[in-house]
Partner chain sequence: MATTMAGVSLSTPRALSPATDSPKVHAIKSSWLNNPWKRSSQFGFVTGRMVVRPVYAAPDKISDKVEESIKNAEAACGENPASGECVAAWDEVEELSAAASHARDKKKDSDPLEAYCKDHPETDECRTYED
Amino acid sequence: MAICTVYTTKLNPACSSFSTPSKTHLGFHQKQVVFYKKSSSRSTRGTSPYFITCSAGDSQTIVIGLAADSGCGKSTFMRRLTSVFGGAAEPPKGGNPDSNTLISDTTTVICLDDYHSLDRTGRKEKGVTALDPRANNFDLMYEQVKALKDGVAVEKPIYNHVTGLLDPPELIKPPKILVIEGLHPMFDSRVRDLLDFSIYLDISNEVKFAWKIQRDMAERGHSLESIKASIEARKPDFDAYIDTQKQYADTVIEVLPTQLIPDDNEGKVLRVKLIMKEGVEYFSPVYLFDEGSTISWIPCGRKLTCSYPGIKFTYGPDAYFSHEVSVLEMDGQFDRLDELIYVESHLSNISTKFYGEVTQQMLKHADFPGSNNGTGLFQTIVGLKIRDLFEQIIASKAKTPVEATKA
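Return the structure of the sequence above as one chain only, in the form predicted on its own.
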């Protein structure tokens, strides 16, 4: 569906109509068509040609925001999410091999690091971290996310994580679902207002440290000392600019140390909370057994294999930043993923299309980090809820023009 915006201006064009392909200073790809109606009088004063700017993109783009600190599992979450919609997520074909963008049949995932206004050297010179708003171009972020939501393709910048430089831009076309993931998807109120749904990954300091060591030492060759220094240097900015965004999230996945093992310091067993805001349009919180009740459930036994320290689920209503929420919590880890269907059968409002779909998705990605605990389970469920939200929004938009015609 084409998107058209009509403008009028005082001009005296020489022809009745013409078209001008153009690219705006913000990287939008659009086509301007000017329709001119000649005045009946000899004077050209008051003549108002109509400028109609059109894009050929899909007007049904849904925007999802995912916020988290660096090294907190955003990439794994994105792979689970795109899998729910089908099709493997890959970098743009024929483009920059260091692109941060992932594209599948339905989704496009944009890394908000691409809106850094300062490269690595520039941040060092100014003494700011990437978390600091002064190191990011929120005006461009807003304009381009809005353009994509409106069906207009953009040329998005690329932040090269290998070189620390800003590479030439890449063309991004409007997808059915646009996911913006990174440090600041809910920081700027203009961008926040464009989101159809938002998620915050809230990793406790203890768990975050363990994860960052594993990723940065094993995958990026960083030393333990440099990792500790990086965390300490980033913490003030994280507290000021990143952590505050969770108050705006529709859903928070909070990862904490287990309570099943007294004085546990290893961080191998996790306690994970799925905090779901009540009253969000097109979103119904998941519940265990009885909606709105307070539930404590230890499922281990004949139907679920659990080695020490076992598994415990809790569910109930709560308050979060003055919002009414429902909280589903899992402490412990699964021994056998194929037995997860027993837990799945006791959960409601999980937006599956068939019995056992959560278990199927978990088994499909058994090698992903967190697949044996609540991080993988809740990420999968949120992915299914986003699919349901997308389908409801599309159905609602398709219904509205029909109702308007009847009226």
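Positions refer to the first chain, counted from 1. Each form is matched to the other, and the largest set of C-alpha atoms that superpose within 1.5 Å is called the rigid core. No experiment lies behind these values; they were computed from the predicted model shown. What changes on going to the form predicted in complex with the partner chain:
Positional change of S204 between these two forms stays under 2 Å at the C-alpha, relative to the superposed core.
Comparing the forms between these two forms, the C-alpha position of T244 differs by less than 2 angstroms, with the core used for superposition. Once you line up the core between these two forms, the Cα of D338 ends up 2 Å or more from where it was.
Since we've got the form predicted on its own here, give me the form predicted in complex with the partner chain too.
Shown below: the chain alone.
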């Protein structure tokens, strides 16, 4: 079986280098890609390379989108997710030390800041933020994610967060699982349609402020005022271009202040909601005790003693942007291991492969932020759900290989 496709794509001039990768590092995809340039003497408007792929396998890259504002836990989530698949995710070996990409055996995580069309100076001159769609090249983002999904390697630009410049591109080969993380994975409808699963991290203003204080207060030049000013200045663009994406997410992790401590404004104890869309293919929401019922559960009592302020779970059906969803909420934090394993044993549909896998993952990364509360718990569970989704898609492709390659 050999299926050939010819793509005609206009690439960013920065990305139109020639490369002929014949096989990925996984030996999983068997596609060939040839880039060649048309003579550009007639056209001065950039280059139009053609690339031809010949597929001999039935492989496909699964694409996951993760959206969140800067400083809201995307990196931690990525570390938890890649850990579920086993093996550490590392920057491309021998590449640009400022590359934003992480690669593990199964997973490649790319940062969508790499698709900035305006560098730092350009944004300053035009007076636009990185949150603004005008600072981002969605055409190139779409073309490259599409190519990777089809099993074709791409030369992706690198946005250097230290210098604020676009560095020479790096070669990205199609992985089994491609994660696109950043500010706008669900903004452009073409990119959104390529996603097999999408997640939005929704951090409430109070918590965002507390997290940024934690992150920046030690940094020279920063003060409460500067942290507040930065959040407030970015807020109109955040509300207009980032926040609006959550309606498209298959799962939203919402992080709020606790309700267990009256008038708490310290932001140390968190209430975290896992909002899971119903009817998503290959994804069945997690539930507590009885699927579809409304439940309020305080695990602490006679059987389990918890430390102050305790732990409270709620679960039930709800509506989110007029979608039917299931919501699991955890308020409080784990201070003892038996609290965590007790909770895990009462959750269903968490897609673990053995008893205690969630607890094991949480302990393995106990030094990551949020390992004792709902952010760590729900990130870990979403990681397991993504593994499950991936395995189901692979299994369904194996059943109908011909159909799969035609798609």
